[in-house]
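For reference, the chain that follows is the form predicted on its own, supplied as structure tokens.
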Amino acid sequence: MLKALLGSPRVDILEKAIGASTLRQKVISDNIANVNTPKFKKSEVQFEELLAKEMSQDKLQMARTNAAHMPMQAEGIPGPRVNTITQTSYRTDGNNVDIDTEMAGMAKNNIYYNAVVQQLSGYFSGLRSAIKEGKG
């Protein structure tokens, strides 16, 4: 039962979102660290688009009605992907890092991370409340 509560799709998605946000923070930090490196090309993390695409596809969900049935292989939630942007260049030395864009992205990522952690915390608070109420 604990596995069913902790392994819910909501927890899986929020866990992946936290991982994507953490990766995005590292990528943005790397971009900022290399703002003055000639020929450096910035990278971006792609997650939300992949998740939205996966969730928008109508897929028939298989249900396991008996524990003896073989589990179905779920395609799962997509993980974050790092893409290097090679087509642009903001300076004559070939570097394409715009410090203002990176700082705005870092602030946006911070807000996103806090929102996702708050959602996950709320989920577990709800579980804790349900467990406490059941002990009466």
Contents of the next structure:
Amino acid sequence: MLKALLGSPRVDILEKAIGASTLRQKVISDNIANVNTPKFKKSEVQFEELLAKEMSQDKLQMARTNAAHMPMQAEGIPGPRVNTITQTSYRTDGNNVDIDTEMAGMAKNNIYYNAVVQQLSGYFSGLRSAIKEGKG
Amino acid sequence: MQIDAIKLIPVSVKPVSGQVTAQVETKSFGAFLTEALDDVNALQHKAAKASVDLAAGKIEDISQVTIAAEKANIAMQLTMTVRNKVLDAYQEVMRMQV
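Condition change, the form predicted on its own to the form predicted together with the partner chain:
Now the complete complex, all chains and molecules, led by this one.
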């Protein structure tokens, strides 16, 4: 019963989203810190697209012609992935950090983090008031 | 002087002639409660889907998520309050001396 409450997909997904958002904050900070480092290439965190892809059911399925074939492993909730962008260059020293893009990304990440935390905390406070029979 | 013994007179309401009593469709309390609980459950599911969609970045407008969550929250609290009131009333009746 405890597992159904605390390990529900909603909690898992929101936890992963908070983790991804924290990682993105670190990556953006790293990019900003290296705005003047020659030959530095920026990184970015990919999470929402992976989660949306995992949630939609239109993934390619492997054909199973025999019942003994192993089914494709369900990947579960994907973790965040850090991609380094090496193709572009913003300045002649090979650096490709655009400070405005980074600041906008950070503001967006901030809003995302706050919204997800609010959702998770709302879920837990709902559980708490149900446990305390609405008296707590 | 003669005093009549106290009699239990059943209270009966006679409809005034010419007036048609409105037929109110009655729904049993159980059916009403089940319907209300289904509504609350649907709101909870909607809120859960909205927050998962938010995590997946599918939502452009965060206010939708907040409002869905708040609706579910209010419905849940109303349900719990009604349940507590009903239980209190039941216990009050059970404590009554007959």
